[in-house]
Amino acid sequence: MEGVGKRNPGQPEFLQAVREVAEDIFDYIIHKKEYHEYQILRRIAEPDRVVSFRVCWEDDNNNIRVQRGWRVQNSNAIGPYKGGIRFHPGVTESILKFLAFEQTFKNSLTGLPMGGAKGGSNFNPKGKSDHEVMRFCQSFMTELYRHVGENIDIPAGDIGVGAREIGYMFGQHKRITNRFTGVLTGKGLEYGGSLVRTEATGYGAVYFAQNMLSRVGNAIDGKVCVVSGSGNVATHAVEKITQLGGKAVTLSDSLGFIHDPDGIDEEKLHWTKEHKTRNHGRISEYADRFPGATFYEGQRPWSVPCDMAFPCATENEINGTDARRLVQNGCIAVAEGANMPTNLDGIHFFRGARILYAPGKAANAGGVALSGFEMSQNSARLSWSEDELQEHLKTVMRGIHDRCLEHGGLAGTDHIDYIRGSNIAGFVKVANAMLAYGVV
C-alpha cells in the first residue's frame, strides 16, 4: 500500500479501493509463493493504461466548451475490457481508476469472460439540451473510438450516461468506422440492445440479498427496506423489493431524502420514474405529491429504522456513524447497489457486527452481467426473451453468491464474510490467468 500510495498521489478513492481488496487478499496469498514471485497484487493495482483526452464541443449559444475525457483499462486478463462511462462534474482520474479496479473483480465474479475498465468525463449532462448532449457525445466518441472495439473494450452506461447518450455515441462510432458492431452495451432495443438491461443492477442487488437471507432461513417478505438514490438502480431495487413482499420506505437524491412510512408502492414508483426521467424533477416533490411522506433536506436515509438497506446512489455515502446507526436501529442486511457506497470505517463496522453485508462488486454485478449477455446476443445476431434473461440474471447472482460462500467462511462459525469471499473469488480467476501468461 505504501508503494501504491507513492505511485498514485492525490487519488484517495483509488487507494481506498485497493486497500479494501488487499486487506483480504494478502492473508489468502501469504503462503502462495507464485503470487509473490510474479508480483500479482502490484501488477493488478496498476492499470494496463489510462487514456486522457480533451473533448471540445459547442453549446447552443455558440460558445466553445472544453471538458476532459478518460478511459481506464485496468485488466483484460480474462476477457476484453468492460465497464461503464460516467458523465458527472465530479469525475476524476482517481474515481475512474477505483471503478475500473473494482470492475475487474466484479466482472470476474460473474463467471463471464470480461476484463475491467471504466471511463467518463467531467461533463455535466444536467441542464443541457439534447443537441448539446449530442455534440458532446459525438466529440467524446471521436477520440474514444480508437481505443475501443467489440473484442478490445466494450463500454456501457453509468451515472449521467443513459440510453440517449449511448445512442449518440454508438451513432458516432458507426459513422466513423462504417461498421455496425456491439462496441457499446446499454443500447436501444431497436439497434442491438437487450431486454432486462435497465432493470438488471437493481434487480440483481435484491436477488443477491434474497440469496443471503435464504441461506439463514429468512426472506425479504415483510422486511422494511431503506434505499438511497432515485435513478435507474434505486427505482428497480424498490420494484423488486415490492414484488418480493418487502416494503421500501425511502429514496434520495443530492438534495436529501424522502421517507414514506406507508411504503413506495407500484403507483408511487411509477410516478417517481416518470418524474425523474421525463421531467428531470427532484425527489423532494414526492413529498408534495403523496401525503404522509416527508422530505429531509441535506440528509441521507440511514437514520430511518429498517430491516435492510440498499445504498444505490454513489460512493462513500455510508460512513462509520451511519453504519452504527443502521445496525442499532435493527438493520440485519445491507446489499450495495452502488459502487463502493460504504467507506472503510463503515465496512469495518459492518464486518465487526457480523450482519449480512454484500459489497458492490458482488451485489451490483447484475448490470454488467446483462451487458455480457447483450454482447453475446450481438455476436450471435439474435435476441433472447425476457424470461430467458431473467433466469440468466438469477443464475448469475446465485453463482456469485456461491463463489462468495466458497471463500468467505469464518473458521469455527456459520457466518459468511461476503467481502472477503467476493474479493478472493474475484481475485483468484484474474490472478491465475495472469500467471498463465507470464510477465506481460
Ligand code: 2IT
Given for the second form:
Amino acid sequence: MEGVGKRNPGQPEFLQAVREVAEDIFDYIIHKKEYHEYQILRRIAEPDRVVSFRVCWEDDNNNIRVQRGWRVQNSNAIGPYKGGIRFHPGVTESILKFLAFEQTFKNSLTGLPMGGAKGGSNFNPKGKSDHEVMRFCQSFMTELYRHVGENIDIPAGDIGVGAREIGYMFGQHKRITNRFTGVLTGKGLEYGGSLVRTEATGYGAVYFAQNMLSRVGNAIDGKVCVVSGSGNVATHAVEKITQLGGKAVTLSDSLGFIHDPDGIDEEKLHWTKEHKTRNHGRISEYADRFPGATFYEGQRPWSVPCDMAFPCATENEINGTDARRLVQNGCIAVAEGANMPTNLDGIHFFRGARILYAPGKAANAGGVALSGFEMSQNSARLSWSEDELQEHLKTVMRGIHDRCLEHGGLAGTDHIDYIRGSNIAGFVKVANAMLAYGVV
Ligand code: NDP
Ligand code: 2IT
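Just the form predicted alone so far, so send over the form predicted in complex with this ligand.
Complete assembly follows, chain above in first position.
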C-alpha cells in the first residue's frame, strides 16, 4: 500500500478503492505463493493504460471551450475493457482510476467475459443546450474512437451520460469509422440498444438486497427504504422497491434531499423521472409539487429512520457518522447502487455492526451485466425479449450473491461479509487469468 501511495500522489479516491480491496485480499492470498510471485495485486492496481486528451468545443455564444477527457483501461484479462463514461465537473484522473479498478472486480463477479475500464470528462452537462452537449460529445468521441472498439473497449453511461449522450457519441463513432458496431452500450432501442438496460442497475441493486434478506428469512415487503440520488439508478431502485411492497421515502441531488413519509409511489416517481430527465429539474421541486414532502437543503438522507438504505448518487456520500446513525435508527441492510458511496470509516462500522451490507461492486453490477447482454445481442445481430432479459437480470444478481457466499462466510457464525466475499470472488477469476498469461 505504501508503494501504491507513492506511485499515485494526489489520488485519494484511487488509493481508497485499492485499500478497501487489499484489506481483504492480503488476508486471503497470504498462503497463495503464486499470487505473490507474480505480483498479481500490484499489477491489477496499475492500470494497463490511462489515456488523457484535450476536448475542444464551441458553446452557443461561439466561445471556444476546452475540457479534458480520459479513458482508463484497467484490465482486459478476462474480456475486452468495459465500463461507463462520466461527465461531471468534479471528474479527475483519481476518480476514473478508482472506478476502472472497481469495475474490474465488478465485471468479473458478473461471470461474463468483460474487463474493467472507465472514462469521462470534467465537462458539466448541467445548464448546457442540447446542441452544446452534442458538439461536446462529438468532439469527445473524435479522440476516443482511436482507443475503443467492439472487441477492444466498450464504453457505456454513468453520471451525466445517459441515452442522449450515448446517441451523440455512437452517431459520431459511426460517422468517423463508417462502421455500425456494438462499440457502446446503453444505446437507443432503434440502433442496437437492449431492453431492460435502463432499469438494470437500480432493479439489480434491489434484487441483490432481496437475495440477502431472503437468505435470512426476511423480505422487502413492508420495509421503509431511504434512497439517495434521483438519476437513473435511484429512480429505478425506487421503482423496484415499490413493486416489491417496500416504501421508498427519500430522494436527493447535490443540493439536498426530499423526505416523503407517505412514500414515493408510481405517480410521484413518474413525475420525478420526467422532471429530472426532460426538464433537468432539481429534486427540491418535488416538495413544491407534493405537499406531504419536505426538502432539506444541503443535507443527505441518512438521518431519516429506515429499515434499509440504497445509496445511489455518488462516491463517499456515507461517512462513519452517517453509518452509525443509520444503524442506530434501525437500518438492517444497505445495498449500494452507486460506486464506493461509503467511505472506509463507514464500511468498517457496517462490518462491525454485522448488518447486511452489499458493496457497489456486487449490488450495482446489474447495469454492466445488461451491457454484457447488449454486446451479445449486437454480436448475434438479434434482440432478446423483455421477459427473457428481466429473468437474465434476476439470475445474474442471484449468481453474484451466491459467489459472495463462497468467500464471505464468517467462521463460526451464519453471517456473510459481502464485501470480503465480493472482493475475493472478483479477484480470483482475474488473478487466475493473469497467471495463465505469465508476465505480460
Ligand atoms: P445520473 O447522472 O443519472 O444521476 C446522478 C445522481 O447523483 C443525480 O441525482 C445527481 O444529482 C447525484 N449526484 C451526482 N454527483 C453528486 C454529488 N457530488 N453529490 C451529491 N449528489 C450527486 O447517474 P446514475 O444514476 O447513472 O449514477 C449514480 C451512481 O450509480 C454513480 O455512482 C454511478 O457510478 C453508479 N452506477 C451507475 C450505473 C449505470 O448503469 N448508470 C451502473 C453502476 C453504477 P445532481 O443532478 O445534483 O448532480
Ligand atoms: O459503474 C458501472 O458499472 C457503469 N456505469 C455501467 C458500465 C457499463 O459498461 O454498462
